[in-house]
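Okay, so here's just one chain, in structure tokens, the form predicted on its own.
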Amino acid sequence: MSKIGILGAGSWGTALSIVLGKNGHDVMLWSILKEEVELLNTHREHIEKLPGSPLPDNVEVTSDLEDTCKDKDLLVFAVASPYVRSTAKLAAEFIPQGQLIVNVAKGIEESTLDTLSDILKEELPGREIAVLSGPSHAEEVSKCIPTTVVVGTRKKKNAEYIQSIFMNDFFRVYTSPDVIGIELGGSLKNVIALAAGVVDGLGYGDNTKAALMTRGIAEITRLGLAMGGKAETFSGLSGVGDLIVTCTSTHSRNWNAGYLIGKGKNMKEAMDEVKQVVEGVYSAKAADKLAKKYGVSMPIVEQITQVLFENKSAMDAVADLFSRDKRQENSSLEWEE
């Protein structure tokens, strides 16, 4: 069995140790807050987040960032995506050259416009870094309800080990090249998302969440193609898979929030409510500069970004959507004259 260090203990972290601990691998699962350490040591499980989902016993939970960090098979990325670059400058001087990485975390950096894996392979140079994503809510991981996922990475042979280490009979684990496809659909499935839960907290119906879902990864998939990502990507797990879990669940913190901005919350009252990172409130400026650096149109990304940002309210969003001109539904098909 191998040895591996699961940086962050999140619900997401958490609810990865669990999957490899039963899988029968020497787990350490790290957490930079000493009360977080505490709880799950004293309780054996994250009461907080994750109640009723015990950790295995071969899961030690530590604050030593160095012991989970050396001497390790396969390092997990796990903390939430605002402290991804963080973290890398914190733990590189206890990686070694070489180490495999895997980042489960969705995101990209504002600032930078940097996906996560760009900016691990900028603190962490001359290490491999791969990517896992998916419909994968952490409550239903926890308790081994089924599950299935992508890795990402552009070595064969790391997608391989990291897909044997990870799968299971309830965690199915697939293998891609298309890392860049990978990230911009985990981390922009999140900004529609937030505007799904604006529609159900403004009390629309069934169609309107479909009509956004469905536009929602034409965007997606528009952009995703325009930095590099592949067509097939976005179609899959990682695409539209993450897309109707993220949208249509309430285990979903960016689907929660935006319900809340539906009915009268702002930005920062719905984080306050949600009490966990809502990744896609970070990623969705991001998004918007990117649509705007390619040259792509994403409404519904430049709508969300107006509510969060510049005060919008949620039903002039969905007016001034339902407002645009008139357009083809797919320009690539052509007409018979």
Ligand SMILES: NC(=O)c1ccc[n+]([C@@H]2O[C@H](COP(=O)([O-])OP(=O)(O)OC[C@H]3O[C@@H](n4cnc5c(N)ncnc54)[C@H](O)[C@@H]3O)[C@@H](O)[C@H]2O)c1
Contents of the next structure:
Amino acid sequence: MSKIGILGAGSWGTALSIVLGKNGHDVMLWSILKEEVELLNTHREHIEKLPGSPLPDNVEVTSDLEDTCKDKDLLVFAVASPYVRSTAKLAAEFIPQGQLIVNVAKGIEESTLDTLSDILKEELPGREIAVLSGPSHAEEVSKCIPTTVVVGTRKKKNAEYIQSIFMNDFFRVYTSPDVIGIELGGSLKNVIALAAGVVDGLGYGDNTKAALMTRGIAEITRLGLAMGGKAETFSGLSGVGDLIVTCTSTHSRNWNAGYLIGKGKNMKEAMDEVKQVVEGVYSAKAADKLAKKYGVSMPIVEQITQVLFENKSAMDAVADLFSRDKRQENSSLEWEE
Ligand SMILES: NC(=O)c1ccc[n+]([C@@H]2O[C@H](COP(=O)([O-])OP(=O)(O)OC[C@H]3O[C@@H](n4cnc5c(N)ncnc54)[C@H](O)[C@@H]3O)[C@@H](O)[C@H]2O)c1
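Follow the form predicted on its own with the form predicted together with this ligand, if you could.
Following is the full complex, with the preceding chain placed first.
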């Protein structure tokens, strides 16, 4: 049995507290939002985000950040991506040197183009940072529906430790040393999911969505390789796995926001209606900047960024994608002379 602190008690932090609680660990679940702590303590379940999934008895919900970070075998960062830096700054004084931390949020900071593990390394020097990602809707994990994820760290022993903490008969955890590949897959698929929602909202068919997903993972892979990720990771759980689940499920807030945009709403109206942080919107701008920085072609990212931030119509974006120059599907394949 290990002692674990989870920072962030939204859908994902709460679902993971259920997994860890069921695994027999002592869990402290922290939120900065007083009303969230109160709701969880009153009902012993997140009735707004995960109704019908009670917290195990060994999960304590608290607004005490020091208690949550102190004397823990593992800390889990589960706040939405725009709050990772501010939460790390707040918690820094309570987190000891050498502490093992696993970040489960997905995103890229738009202003710095930092990945979330970069942010944690910067704000929490001297701590060991890992990431966990993969096709994993909180709504399903909290109901013990079989799910697979991957945990990434540079040190194998840390990855295997986190694997052993989380793994059980419905939550299967793989390990990988490719931290940047895992993070980029998890963040950039949100942008493609927004685009998938747009084409569904426009009323296009399965062909269009399959095209978007396939060409989308090709874009993610191109950028990921340029940034040091490994090709295998983009065809794995945190790459194509997460892309499939996010683009094909109505649980996805990114797909939902895109769907509303496809139906004619603008970005602000869509985000207001979804009522949660739509991380793909932030990641889209970051991805567009990264594509330019690394000289990588990302036409879907470019078009969705124009739809989100430049009021381009979704119809025109699709038309522009289809009128691009003719090209070979995979430029690394060679022809016979
Ligand atoms: N929901 C899922 O199925 C799922 C699955 C895998 C990964 N993730 C990732 O996990 C992260 C969290 O997602 P979520 O679904 O739990 O989001 P959420 O919107 O349900 O919850 C976000 C939580 O962040 C915390 N928060 C809000 N404002 C804050 C602030 N100012 N400072 C600090 N903390 C604050 C709160 O606890 C809030 O509940 C995201 O990056 C998401 O991509 C989510």
